[in-house]
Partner chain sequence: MIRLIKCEILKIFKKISFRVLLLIILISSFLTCYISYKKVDNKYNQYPIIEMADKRNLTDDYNKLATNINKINSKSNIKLNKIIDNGVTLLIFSSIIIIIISSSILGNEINKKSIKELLTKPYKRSKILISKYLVVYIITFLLSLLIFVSYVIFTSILTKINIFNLKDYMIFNKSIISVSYVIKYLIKYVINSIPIYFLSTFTIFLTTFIKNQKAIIPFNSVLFIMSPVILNFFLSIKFKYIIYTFIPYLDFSIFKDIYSIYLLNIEYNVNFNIFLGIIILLTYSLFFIIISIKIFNKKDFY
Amino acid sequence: MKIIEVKNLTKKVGKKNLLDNISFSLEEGEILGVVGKNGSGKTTLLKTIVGLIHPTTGEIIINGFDLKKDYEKAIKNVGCMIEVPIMYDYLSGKDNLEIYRKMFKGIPKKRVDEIIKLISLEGSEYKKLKIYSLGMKERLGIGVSILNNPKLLILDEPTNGLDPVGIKDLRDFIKSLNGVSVIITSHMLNEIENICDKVMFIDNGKIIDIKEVNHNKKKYKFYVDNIPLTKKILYPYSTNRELEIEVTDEEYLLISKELIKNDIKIFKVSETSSLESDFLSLIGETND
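This sequence as a structure, only the one chain, the form predicted on its own:
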């Protein structure tokens, strides 16, 4: 079932296209990563999807409802954190959630306790927000965005400022949202690769490519003494003219054994991000 369909979405300001004929869809439970340089249109796209920016042309269908014609029904099952929601430092995490719960219709009090468990804030829910770490505040912000049991969750740069533990906790949390479709932006390409089912590359408001993420394969680069023979052995798995391959763990072991069997000396093997190389080849390194 399609949770969201975006059709020929364009946003013009003057002569500039902030979004240029964007079209994509997302199935139930799918996680889509949106990547691009600063100023490429990522946040504009997310704000348009939730109705904060009105498109010049195009359609956005969420849960079968047209966002423009039936806004309340379309947005009813959407949660978003495009900017961290306003919180009150002098109140506890639970009290902050309670304030937001009352803004929705028909959400029972027990939902706040469910959220606290989901975002791993048990034991800290009665502490004042001002002593929360950045990671805890980020999780609380996401807690606010899922109070209404959304079918679609929109997250803009949720890993900003988080330490490695906070990033891992966030990744595990997003993966635990069974049945919820997620659209997430991040500059951390390795995290997007770990979390997402597909990745959409955008540049200058246009979709450059949409790729499926294969979580069963990793990319490796070999540094060896016998390059010609190594190229022969790696050829069936090679991704380019360099000594790079994209393989499963089992294939990697077989290749390593084959190199050793042929007396090839391996100086180093580096694991690289497939997404990073795709990003650089499609979009480039420079910021807008």
Second form
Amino acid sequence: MKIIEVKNLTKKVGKKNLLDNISFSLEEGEILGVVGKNGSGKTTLLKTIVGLIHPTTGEIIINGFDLKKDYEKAIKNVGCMIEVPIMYDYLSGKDNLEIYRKMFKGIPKKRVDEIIKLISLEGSEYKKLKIYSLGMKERLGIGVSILNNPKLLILDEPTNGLDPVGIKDLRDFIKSLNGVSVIITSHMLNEIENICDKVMFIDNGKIIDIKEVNHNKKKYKFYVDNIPLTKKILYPYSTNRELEIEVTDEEYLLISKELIKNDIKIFKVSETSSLESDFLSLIGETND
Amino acid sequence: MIRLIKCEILKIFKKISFRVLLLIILISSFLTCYISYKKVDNKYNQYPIIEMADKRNLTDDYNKLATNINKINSKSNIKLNKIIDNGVTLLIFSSIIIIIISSSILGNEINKKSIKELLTKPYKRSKILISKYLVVYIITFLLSLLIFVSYVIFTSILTKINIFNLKDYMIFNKSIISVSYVIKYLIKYVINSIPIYFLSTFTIFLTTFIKNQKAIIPFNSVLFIMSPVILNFFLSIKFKYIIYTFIPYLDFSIFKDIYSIYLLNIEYNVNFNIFLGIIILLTYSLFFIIISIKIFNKKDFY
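Next up, the form predicted together with the partner chain. The previous block was the form predicted on its own.
Once more the chain from above appears, this time first in line as the rest of the complex follows.
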């Protein structure tokens, strides 16, 4: 069942299209990564999905409900963290969670303690939000977004300010969500590649491409002494007739054995992100 | 919506500044009561008599009212009444506080962008906005009640009179009736706090579309304080339709002097009175609430 369907979404401000005819859908349990340059429309798209921005045209259907006509029913099963989460800095982390918990029907008090443990804020929950670091605020924002056990989780740059442990925890947490659909934006392409089932490339408010992420294959680049022979051996696997291949672990083993068998000296093999090369080829290298 | 209201009230009550404010109100209440008690001396033994109007058309109602008020005043404890009346001035102080609270309940959230978290919860925007209006009305009611109750208690203590058992007189349906002292003055406080509810509505309305939130507090405060001056100015240039705006009714204490109001009505051929004021404030409040909901619903939060 489709958890979200976005149809012909456009947001026009003056003469500029912030979003231009965006259409996509997400099945239950799928994780969609949204990547693009700064200013490409990722955050605008997410803000439109959660109702912060009104689209000029188009439809957003969440869990079978039209966002415009049935906002409360549509957004009931959505949790989100858009940009840097801003809450009430004169309250503690726990108080903030309590305030938002009370807004939902039927969420028990113990859920707040569960969330605090999940987002690793134990020991800091009674401190005022104004002394929290960016990473702690991001964790709290994630905590607020999952208070209501959402079916659709929308996370805008959730890795901002997180240390490597936090990033790993986030990755593990997202992977542990069974049956929960996630839309996530991030500039950390390797994380996107690791977590997501598909990736949407967006530029100037338009969808450039949507690609499935193949977790079984990895991209490698070879640095060898005998380039022509290596190219010949790699030809069946090569994506660009050069020394780059995208293969499974078993295929990689076979290729390595073949190269060694042919006395080819391997100086270096680097594992590259296929998403990065896709990003650069689809969207380009310049930043806004 | 009840959940939203509870959350808003919790947010306000958890602010240390609000709790300090309640303390300041209590202290102000005591100080005002004490100063009033000391100022009222034995020379002031009776109320001044309200003058009768000329025997012209439309003065019969005024003369009846003036006669009844003179009768009530002759039976009342003037010193006690003067002290209690001064408590009404504390409502002016609370008006400024309510303007500040009204400005921050939505304005601060928009400025600091915490409104984003609120708007992504499963509530229509209209419900969120209405809950903020209701919370400010509840706070206004609680503050007015705090001022009234504390003031009556302090007065009772200082004058050593058990006000809660005292009877007084008031005019109801053109007749004089005997009522509990507390009830009479509670009604007076309630009526005088009506403009505060309007001010809070107007302030929240302004915060839905004015970008410079910091300007709203001084603007509304000045409007509130200057309302009698603005009224007199427009009447002096013969623009009598000013009485159909909300400006003259931002402070009901102008209706205390019924003789001046009578003269004003005769001179400008208008019917400026407190009941018209209540209707006008209610009408404008409804209008501002509806417009603010429309504005808030259409707003994009980038």
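Numbering follows the first chain given and starts at 1. Between two forms, the rigid core is the largest collection of C-alphas that superpose within 1.5 Å. Values in this document were obtained by computation on a predicted structure and should not be read as measured data.
Once the rigid core is overlaid between these two forms, V199 does not reach a Cα shift of 2 Å, moving by less than that.
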